[in-house]
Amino acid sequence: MRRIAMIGAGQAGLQLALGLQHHGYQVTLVTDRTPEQVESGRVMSTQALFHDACETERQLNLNFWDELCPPVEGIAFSVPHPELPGHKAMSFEARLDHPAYSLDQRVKFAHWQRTFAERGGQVVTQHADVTAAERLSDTHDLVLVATGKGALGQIFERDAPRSPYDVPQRHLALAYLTGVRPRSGHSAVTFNLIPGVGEVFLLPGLTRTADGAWLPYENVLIEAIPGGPLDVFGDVQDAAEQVQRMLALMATFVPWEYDRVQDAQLTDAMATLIGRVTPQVRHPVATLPSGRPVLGLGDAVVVNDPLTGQGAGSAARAAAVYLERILWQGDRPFDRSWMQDTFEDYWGYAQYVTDWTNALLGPPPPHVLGVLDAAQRHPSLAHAFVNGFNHPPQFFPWLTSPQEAAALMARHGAPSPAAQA
């Protein structure tokens, strides 16, 4: 059986490594952290997984937490009123056709790494660089790089036509909070869009305490437009100060969310994160000094702002596409042409995630605002919008076309703004 090396142990890398192992491949997994270090480390993301992404895990029997994780039953969208503090200028909500989930990636990745080793996989714990990738290419039929960090991630060159941004569009502050009051009605991702300022999100999740007890919590994410009133975390000294500033901002801009979180506490000492992401797409095939090619996967080649909650789901989708392509290839060579075609197969889906996310980073055009406004009065339109989070191609072509947006509204019984005028 062919030998494959995976550098990186995140959602994409671990899922693909376990999938290949399931199909009998000899897989070497290279990671710079042990499961224990992952478990005791800092939180990594909000890690929302919508239904289709969850299905890619279930197909490999990797869904160990389905019965434990609190289901995310819908999405609630709000825009605060600019002139009436404490009021909403726009709001609607709808249920997802199938629930989403958010499991602390520290729990998931540590368990998946142990599962891989228990099933006979080889785990090499080291910081992988280009030299390490070169050594792996000597002894493996295919080397995949599933990390965008460090010098190794930089060997994949930026794809300028697919990357409209070259600097971060949001500055991020994340905290895992327990003791959050549940929202009324069904559970949901709450998506608060503050025009010209940024966004505030809440998302139910599940983590584990140091003594092994399961602990439901709420992901609280603030996305600040650089230099704006939410961008206040650059000089934060500790976790307590970060949470204090987050609560103060929520009390000012989204008081209905503050009411839920004002008495909450951090799940653990490592349950905060401050950062920024530069959205970009990189060329998927890189050349090692020997001339041999390596294939990028997940965040190594496609990085989106977490604004639309698609990071973990996109990684899961990439792992599923790459697995299918590797299985189809059989004993044929993993050459450059196959590598490029494999990525393009994934890009056929990922382009919609990227275009949608990049569009939301800017001011919504009038036709998009028209759809959001109409969703308040037309439940079927709100339902369609909310369920697009599970399958982002559903946002197209109306997201980029006023004519298609008008047609979408008409299908749901909503007159277009022009017709109303």
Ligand SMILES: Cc1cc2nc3c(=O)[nH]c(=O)nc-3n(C[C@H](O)[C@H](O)[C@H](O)COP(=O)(O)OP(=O)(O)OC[C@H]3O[C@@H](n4cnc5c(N)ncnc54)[C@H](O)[C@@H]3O)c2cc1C
Second form
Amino acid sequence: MRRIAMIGAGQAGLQLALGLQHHGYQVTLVTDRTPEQVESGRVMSTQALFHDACETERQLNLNFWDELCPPVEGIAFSVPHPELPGHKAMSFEARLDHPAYSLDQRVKFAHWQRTFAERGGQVVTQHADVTAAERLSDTHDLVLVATGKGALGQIFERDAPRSPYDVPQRHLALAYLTGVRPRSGHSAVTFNLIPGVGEVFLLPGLTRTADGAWLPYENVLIEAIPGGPLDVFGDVQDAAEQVQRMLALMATFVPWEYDRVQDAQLTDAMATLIGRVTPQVRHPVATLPSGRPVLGLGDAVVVNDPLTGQGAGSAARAAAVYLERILWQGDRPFDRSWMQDTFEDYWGYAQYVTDWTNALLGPPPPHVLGVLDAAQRHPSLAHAFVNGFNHPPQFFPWLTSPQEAAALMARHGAPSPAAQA
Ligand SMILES: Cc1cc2nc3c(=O)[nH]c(=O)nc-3n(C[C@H](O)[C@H](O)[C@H](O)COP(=O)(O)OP(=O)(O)OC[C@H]3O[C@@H](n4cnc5c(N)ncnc54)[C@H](O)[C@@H]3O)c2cc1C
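What would the structure be for the form predicted in complex with this ligand, rather than the form predicted alone?
Now the complete complex, all chains and molecules, led by this one.
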């Protein structure tokens, strides 16, 4: 059986390693952290996984937490009123056709890594560099790099035409909080867009305490436009100060969310994160000093800002696409052109995630505002918009075409702004 090496044990690397193992491949997994270090480490994400991404895990029987994890049943979108504090200028909500889930990645990755080892997989705990990748390529038929935003991903060159940004477009502050009052109605990702300022998101998740008890919590993510009024986390000294600043911002900008979180507590001492992500696409094939190629996977080659909640879902999708293509390749070589084609197969989907996410980082054009406005009065349009999060290609072509946006609105019985004028 062919030997495959995976560097990186996150959503993409673990899912693909477990999938290959399931199909009888001999897989070496190289990771810089033991399961215990992952479990006791810092939170990494809000990790909302929408239905199609969850299905890729279910196909491999990796969905150990479906019965435990609180479902995210919908998305509620709001824009605060710029002049009337406490009021909304725009709001609509709709149910997802199938729930999304947010399981703390610390819990998931640690358990998946142990599962891989228990099933006979070889785990090497090491911070891999190019020399390590080279050594793996001596003894494996294929080396994959799935190190997320880690430095090893820099062996893949930036793909400039596919990467409109070269600096972070948001500064992020994340906290996992318990004691948050549930919103009325169904559970949801609450997506608060504050024009010119940033975004505030809340969504339910599940984590585990140090003594093993399951603990439902709420992810709270603030995405600040750099230099703006939400961008206040650069000098925070500790977790308590970060949470206090997050709550103060919520009281000012999204008081309906502050009402829910004002008595909340952190789930644990490592439940906060401050960060920034430069959205970029990289060329998927890198050449080692020996001349042998390696293939990139997940965030190592396509990383988007978290504001659309797609990174882990896209990593899951990439793992599923790569698995299918590895199986299909049989005993034929994993050469450079196979690697490029494999990535392009995934990019056929990921390009829409990237274009949509990058578009949302800028101010929405009038035709997009028109769709959002009409969604308030036309529940079927709100439903279509919300369910696009499960399959972002659905945002096209209307996202980039005023004519298509008008046609979309017409299909949902909403007069286009031009017809109303
Ligand atoms: C604040 C925030 C909120 C987010 N919210 C969401 C969301 O709601 N929904 C969603 O779908 N996505 C979300 N994401 C993005 C999502 O978490 C990532 O896109 C996803 O985890 C990427 O998967 P990956 O496997 O490519 O990388 P990762 O999950 O980052 O895994 C990479 C792994 O490689 C290991 N590694 C790194 N370097 C090395 C090395 N040199 N040697 C060995 N191992 C190494 C790391 O320890 C890590 O375990 C969010 C991200 C952030 C920052």
